[in-house]
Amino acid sequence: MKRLSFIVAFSLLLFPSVYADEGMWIPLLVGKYNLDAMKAKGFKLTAEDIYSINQPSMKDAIVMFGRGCTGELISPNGLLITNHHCGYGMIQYHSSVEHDYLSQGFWAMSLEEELPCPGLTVTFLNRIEDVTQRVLQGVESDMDEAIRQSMIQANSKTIADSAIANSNLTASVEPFYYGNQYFLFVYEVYSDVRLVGAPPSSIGKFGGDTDNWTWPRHTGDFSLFRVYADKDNQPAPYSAENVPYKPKRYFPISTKGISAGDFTMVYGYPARTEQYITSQAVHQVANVSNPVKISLRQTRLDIMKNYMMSNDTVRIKYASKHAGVANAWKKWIGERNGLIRLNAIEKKEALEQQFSQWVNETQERVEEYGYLLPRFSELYGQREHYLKADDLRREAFAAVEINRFALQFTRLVEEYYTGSEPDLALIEKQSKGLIASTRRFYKDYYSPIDREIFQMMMRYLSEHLSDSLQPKALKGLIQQYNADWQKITAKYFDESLFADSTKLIYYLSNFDRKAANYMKTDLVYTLNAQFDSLFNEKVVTPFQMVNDELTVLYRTYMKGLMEMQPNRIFYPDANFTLRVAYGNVEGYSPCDAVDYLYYTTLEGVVEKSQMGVYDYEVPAKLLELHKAKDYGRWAVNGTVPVSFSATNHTSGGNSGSPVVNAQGHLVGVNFDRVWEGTMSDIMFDPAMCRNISIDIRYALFIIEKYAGATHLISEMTLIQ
């Protein structure tokens, strides 16, 4: 057998030195690959600022905002920025009729007066390490892929083990290349975190789903929160001794601005992107899968917005919801006609083209890479059928809201039907975990919008599903009722257990072998569990073997795409780790006649307001600042910057991300992509990819102006 004695020459290969804005660097690399192109760009510093172990760097400022967002600090007490989108949740959270915070904002003026967020987390990153060839010792080439990975997990897990013994750090292991290269992450999580401020939706959500991935922007989307830690400096849970973290490092402020053509450099974590796909995945992006899923979203849309108008307790309930939805929604359509104007298939057809040509070149190519397209063209074949069927399990039935509630009780209710004794304590442990979610979902649950909802996408689902994935209990549902979707809406909810939160609670505070029988034969809870049952036999699990095989493929064709173009740049795709991006402030050109600036400003904010849009209303109070020009230090050319674009390469999970200049200080916080570059996930365009970030100058004009909380300015570092 022979050893993967490539490992050491295809690390080589990974970064060649061609200078572009497109790409998201690992941090560890900088140094070695990127700092020449970013100082050609006007960057100012060393590799060492960005990324050290030996001294404090701007890793050590930035975190892992939650689960899906970035956060960086800006003063010596743990004050941290991100967007107002990624603290939208616990506003909500903490936003009632009474305290309505989405609507009003919310200022802490001290310490005592900042809400603890119950399980928000922020992550901050310790070290990064290649551990390629601990991860594949003993892996040989043409080993079973099933033993690979199993080997491969167990190195894995060794070297994280090995990186957190003895300490309070958690740490993972992630493939790069589809498995051609592997890093170590060790992390270090703080679980006390407090909302300190944020300003009303009508600025931190200025232009909502009207402006949603679009440029110009005039959207204040910042929040700010704080970490604490115990008198240690270390993590802890929420307690009211803790005290605000203290920082190896954190961001000064520029309040010069920035200019077109200043460097930038975005630090954060990206989420996901898929740069190297075929032209077969492609299609199903842009032909199979978005075109049905943007239309269900609309749908659901259009329904929650209905009642959301007529009724502020509803509007609470469900904004959270409603943004959550048309993120995507909004991002899929431009991803889409993005994919179509870059002719994104045919370039990728001409790319695997030259590959087969390439290959055909010798009979050892055709040995180890022949195969790949042909094989690839077969199993995408294949992955339609699953992926259509994926698509309305997650956009049609999982969009009804009491059928993803009703999934949580299945391993309570299954534990008496397991063959032995029921486990009593785990019995009583998750039935007091599911009534805390109970309540939780019903705090913002409104029935007759899921009524609605459910009514729409079953009848949708029900008419393009293939008949072999419609649970039985549907079927009999439509058979029952002659396909009357009101009468079968009726009966699913009006009958359910899990449409009435006090008797449900009632059940899981006396839950027995009696409730577990009167649950299971609930009609939510029977439809879904054949519903779940259906899906993983028949799509989850061949799925999956689909998307597995395409991996290894995938593993295979990255190494020959870099044998064959050893010359040009390849950047890892994103996969929620810390990441450089950099570029410069740039505006663009989205079509004939039509000229971007790369900046906007207060004058943007109030022109819109008199548009008579929902999503433009403006605060009365910053109308009369803008009124009387009362700006302060903020003042520039007699208005106030508010956001503006530059080409730095970014994708989800790079919201609140930092924007830094040249020498390191924050100019602004990444929230957003200008909507003609929103398939940058599979195809960079530098003529249209532009990220979107709010000017930090508008945050401080919020916060001392607006807010007046000046004691928030007085806590950071500003450089004129």
Contents of the next structure:
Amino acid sequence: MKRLSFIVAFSLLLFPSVYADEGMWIPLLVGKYNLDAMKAKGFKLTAEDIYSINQPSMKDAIVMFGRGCTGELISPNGLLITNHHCGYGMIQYHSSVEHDYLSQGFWAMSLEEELPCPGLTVTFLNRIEDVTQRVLQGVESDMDEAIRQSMIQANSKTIADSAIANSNLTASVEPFYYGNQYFLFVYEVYSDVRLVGAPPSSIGKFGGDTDNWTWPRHTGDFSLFRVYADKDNQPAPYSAENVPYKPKRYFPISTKGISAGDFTMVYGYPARTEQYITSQAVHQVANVSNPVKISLRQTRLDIMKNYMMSNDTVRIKYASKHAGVANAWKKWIGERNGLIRLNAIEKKEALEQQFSQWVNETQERVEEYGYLLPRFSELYGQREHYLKADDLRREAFAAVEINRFALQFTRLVEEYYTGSEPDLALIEKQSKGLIASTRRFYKDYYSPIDREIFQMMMRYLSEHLSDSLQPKALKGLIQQYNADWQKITAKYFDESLFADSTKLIYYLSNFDRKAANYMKTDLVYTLNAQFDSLFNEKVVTPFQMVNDELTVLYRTYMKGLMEMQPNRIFYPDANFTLRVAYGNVEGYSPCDAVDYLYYTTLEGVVEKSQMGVYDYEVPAKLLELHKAKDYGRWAVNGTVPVSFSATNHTSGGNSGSPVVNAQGHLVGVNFDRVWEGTMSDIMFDPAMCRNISIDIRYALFIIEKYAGATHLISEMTLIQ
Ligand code: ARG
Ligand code: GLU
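Same protein, different state: after the form predicted on its own, show the form predicted together with glutamic acid.
Time for the whole complex; same chain goes first.
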């Protein structure tokens, strides 16, 4: 042990850069920029094994799962693993009080028992291409920005269209480095995806919101799905005739486990990072936006929890909503703390100082870059007002479920108020769609929760929004009821069409001018329509204009930074395209006197379960397995490994991403980051930033010993 840490310390001195694990890299360019560093860390394969268009490669085994997660294929028969929290919506969709798969878990014991998941898709990446030159064709450096943008849009569309002509593929062209480069992504979408297995939430969501975003972690955060295709292995909508998809490539699974220092790679779809924003932008995240958003969500969560604890139906209805609200809430807290601890604002200021000096060294640079920092400063000054208002719109106004819902009706109703004849085809289409979303909305709606949230949020809005941003209908209510929020709430909910789904569906089924007129007098409809148009005009539009100009400035700023630091390899911000992150298995020290190990075990699950905390309840069967030490082939040193931490740079969207070892074998499934490292979307700290993965052996143990679904393990390729 001593010897190992000596070697590590020594090599740190020699190769400091080898240990900087920051970065989410473009798979296509790994060979050019990253392979040497990856090899130095232990990686044994080639760039072609990661991404290739000539042969099956790892990318063919990875999917964008739904619209916000990653998943990977683990058998020749289309079996897919992702996180429990990624499959959560679907597990909930299939759950009822009678079949409570959220609480009990679900295991299909044969293909016939696998459950179709309407609306769920998985998206395979077909190829990536650098199309910068083609996108920028005709673009001049001194061009008007609006003309430039429309040219880029037109070029991008031509490129994407021609990439998918005569195929069932989809494509998009995405800007990188704020539009200094452009890449084409061609995808293939499969839409028959079925639920195969999920542990009970007491395993898959063990630790719940108490442990979310923290280490040490004991969550068995995985679920299993299967991709189906038509008889030619092509994408097809759900059909009983469809058969399991045969992937070009799937991940073999290593059961050898991981040790401290082992190479790991996380390959998936991180959604959004902002690594290059200025000090003022960081200030606005840490000190303006996050504090308000955190406290508003706290209020909302307390209300939901209260009702969920006392009623099982409500608990199921609100499980997914609550988890979603809590997730960002907790992340923002960690992010703010991390930015402050890292002195992120000061660090950015120092960089800006350096940039200024560098710019002032030559007249040429002054001309190209001299205006940037002063203009950033002006724009961020303007932005703060809009940001605050927009946060209130999202986190207070739209926190009221019925508000978000009512807004969907404006398109339909306003069609009768355009001054010309209403488009009947459009009306028919709109009302059909709204009937479906009304059914969906009320399935998981519990109005006592929404009423209480309305009361808290609207009161907050009325006290914090400038007078000019308060809709007339809201001011009217406050005046009429003398700011008695109980009465205002009763009025808002009791008399509205939106309080009665049957009536609403009745109106939608026979929608005509009379219905539109009636809707127009509805209080919920009116207040929302007023709020929306007021905000669009006074907040959303100007805010967008400021943000658009900032993006343009960042394009030039990025170019300048790259020129100033010619030896640094810049990785592009995450933009929900496929990325490679690599690092090593490693613990960390979160604070003075504390050192965290890099792995957790079943012992920790049992320890926590004895604390009497709701989030730490464990199924009896798991406790029995533990008591009998009935671990079968999954025993390691008398227990079962559960999760591990590593230094890979990941973000939201990387949930469910494959974590592979130096040989490219699956050793884990990524599901979170540690609390002290959540600021890595803005600034990465090698000492604190760790991703958290479920040890694949824990998933296998649960599948085999807990669920007895050995047929699933037989499908996989285990490397022992
Ligand atoms: N924090 C993880 C991710 O960002 C997991 C979220 C799901 N778990 C939860 N308790 N809400 O998305
Ligand atoms: N749990 C996150 C997700 O859903 C991944 C964790 C992170 O943000 O790093 O994507």
